[in-house]
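This document opens with one chain alone, in structure tokens, the form predicted on its own.
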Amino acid sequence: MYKLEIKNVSYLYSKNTPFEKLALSDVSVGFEAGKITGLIGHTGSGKSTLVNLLNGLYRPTEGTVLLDGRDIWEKPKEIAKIRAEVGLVMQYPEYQLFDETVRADIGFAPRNLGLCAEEIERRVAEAIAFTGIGEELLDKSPFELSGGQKRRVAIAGVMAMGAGVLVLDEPAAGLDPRGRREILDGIRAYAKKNGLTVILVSHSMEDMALYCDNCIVMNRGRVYMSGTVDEVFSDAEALMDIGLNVPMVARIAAALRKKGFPLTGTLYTVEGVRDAILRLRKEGGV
């Protein structure tokens, strides 16, 4: 069953102008509910556009965005409802932020969802719980942190809002390799705990493989592949046809199928390959 559906969508920058500039051709995909779907494709392949179809902060051109079935521009003058049920977190954290506090901006949605302070202290525990903001941050200038800092300041703002869908363009873009790894195990398990769909953006092929169900790769404004990340990830192959890095074992992988090896199986983490040849030399291929 899809959360969000996006059917025959097609979007035009700058329409009837002479800077007119198609981003997106007639793309239909969904995305499941309950699942981490993972959203890849260089910079201008169109999931950037996709992204702020999802929650109403572009219009299609052509097509439709369905939310639980139901077009979310039917009604266009209650498109807030709808962006409060899309949470957005964008790939610049620092824009999204603007309360005194860090406590205050988390807590900014559900109070104005009128919740009663109980309710959004709550929340805002919750949300810093998930996402590794200190104690000691709650009182300071979000302007006051560095980008890592920021964006997790962010997320726990868009989890506190309690929405349905999570769309996180970059989340873990300028942590290390510990952030990273905090911040995406944090992600997935505040939307596995609370039956959430998430949408994924990510350059990191790694971090799609290990945290993602589903992946949908976005080339040249079309949908080039979708499926779960097995099917897509065991096509290493055509991935790299189009330029995209991915994990370096799947490379190796796809070497070694090249060269006449029949490897089958999970092709994409150490273990899978590692599993793959054990069985192949087993079966008296190696």
The other form holds:
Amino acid sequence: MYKLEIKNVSYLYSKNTPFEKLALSDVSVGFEAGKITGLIGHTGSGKSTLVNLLNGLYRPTEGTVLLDGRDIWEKPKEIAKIRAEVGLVMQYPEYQLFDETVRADIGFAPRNLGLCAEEIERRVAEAIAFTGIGEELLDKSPFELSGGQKRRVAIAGVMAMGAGVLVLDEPAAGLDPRGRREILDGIRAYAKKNGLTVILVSHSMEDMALYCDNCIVMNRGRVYMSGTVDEVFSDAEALMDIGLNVPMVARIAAALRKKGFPLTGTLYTVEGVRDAILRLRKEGGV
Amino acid sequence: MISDITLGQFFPGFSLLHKLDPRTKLLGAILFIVAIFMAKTPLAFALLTLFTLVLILVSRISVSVILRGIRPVIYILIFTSLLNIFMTKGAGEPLVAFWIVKIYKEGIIRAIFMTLRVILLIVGSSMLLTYTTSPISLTDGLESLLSPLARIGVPVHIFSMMMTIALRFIPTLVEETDKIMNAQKSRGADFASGSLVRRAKALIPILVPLFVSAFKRAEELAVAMECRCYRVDKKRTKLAKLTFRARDFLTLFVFALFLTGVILVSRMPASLLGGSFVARLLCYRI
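Okay, that's the form predicted on its own, but what's the structure of the form predicted in complex with its partner chain?
Once more the chain from above appears, this time first in line as the rest of the complex follows.
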């Protein structure tokens, strides 16, 4: 059962003007409930457009977006309700900070939902715990924080909405490796605890391999590949064909297969490739 | 999306209007605007409308784009038309007299031609300037036309640089506003409902981040310009020099001819056309 599903969706920017541009053409994908699905592809492959369609910021030119099997555009006037169910963290979300204190900014979404003060306080506390924001920062102005801290506050601000689906567009872009891991670890822990369905946009194949269960590869406004991370990453040749940077070890595995070694299994982590080579030796293939 | 606003947007192309020197188009626009305000009779307005249609044909810009450019001013037009209809006092008997409302023939005529005048003004000047001239060449043209003022101490170059930068950043800021609005909408912000005070308050989450980023951009731009040794008080040379060609002189000649035509037609007595009813109608002084 898909939590969120896109059926035959096309999206045109600037319809009926000389600047008309087809960003997505006839895309159909599903996002499994309770899983983390990665969305990869080059700049301009349609990832961000797809993301904006998921919580109803854009309305598909053609096709439908289904949440729990229901068309989210069934009642266009109630699209705000969909946005409370599908939390979206935009690219470089630190631009959205505006309030006087970190606490108030994170509490913006639950305040808009009309929740009581205690519930808001509880959600803020939970969100900062998973994004690694210290209590001492809560009463500071968000504009005094460092870039990485701002990013965490912005992500916490969407988490606090308590949506069942969390969509994150490059949540770790431009951060150092440690900050990257901390943020992604926090998101995963938060999702596991609350049973969320997560959609993670990235163009880091390493992040995909580490954090995602499923993976969708976009290319030129279409779905190029989709499946479990194992399935998608096992076909390193196909990924390299569209110029994606596969993990180093996956490239080695792909080269070995090309040379005639029938490696099988998880071919994108060092351990996986090691086991595959050992298995092959045991079978006496080498 | 607010980026769909077309008023003041450049549409690249290769028509005659696109190729003309920006100074020609600026001077032409001035002549055209003067002609609009000199037009006093229906015949003169017919001439103006015809000329505007020719401009549209020459520019090869689609009619739907032009109509969309008029859309933002429609409410102002309706409002002023109503004012004209209800507030104008005519000489003869009122056409409609009901309670305190009195509508005169003069009011209706004035409303019609005022509307026509504003539409021609917008379409004509956007055909000549904004739709067919890139903002950069427009300010280049302005600077060149105003350069004699530099001799009496007017800082023409500073003004034109300020304008170039302002024009350059309009699309950027529109895009940014769009992005911030989407981010806040994703956090449950509601801009479209509630009382006026509530709606004004709802703008804070957009305006604060917008100002923050605008100031940041301004500072970055200033640093980048200084890094490339930009100095306000030093004379700069141009990569693309403006040159008047035969077609520019010809265009200006046509515009001057047109202005003269409109003025003459506006002053023409009906007797010159034979003095029939149609002739009197065409030469009716508004």
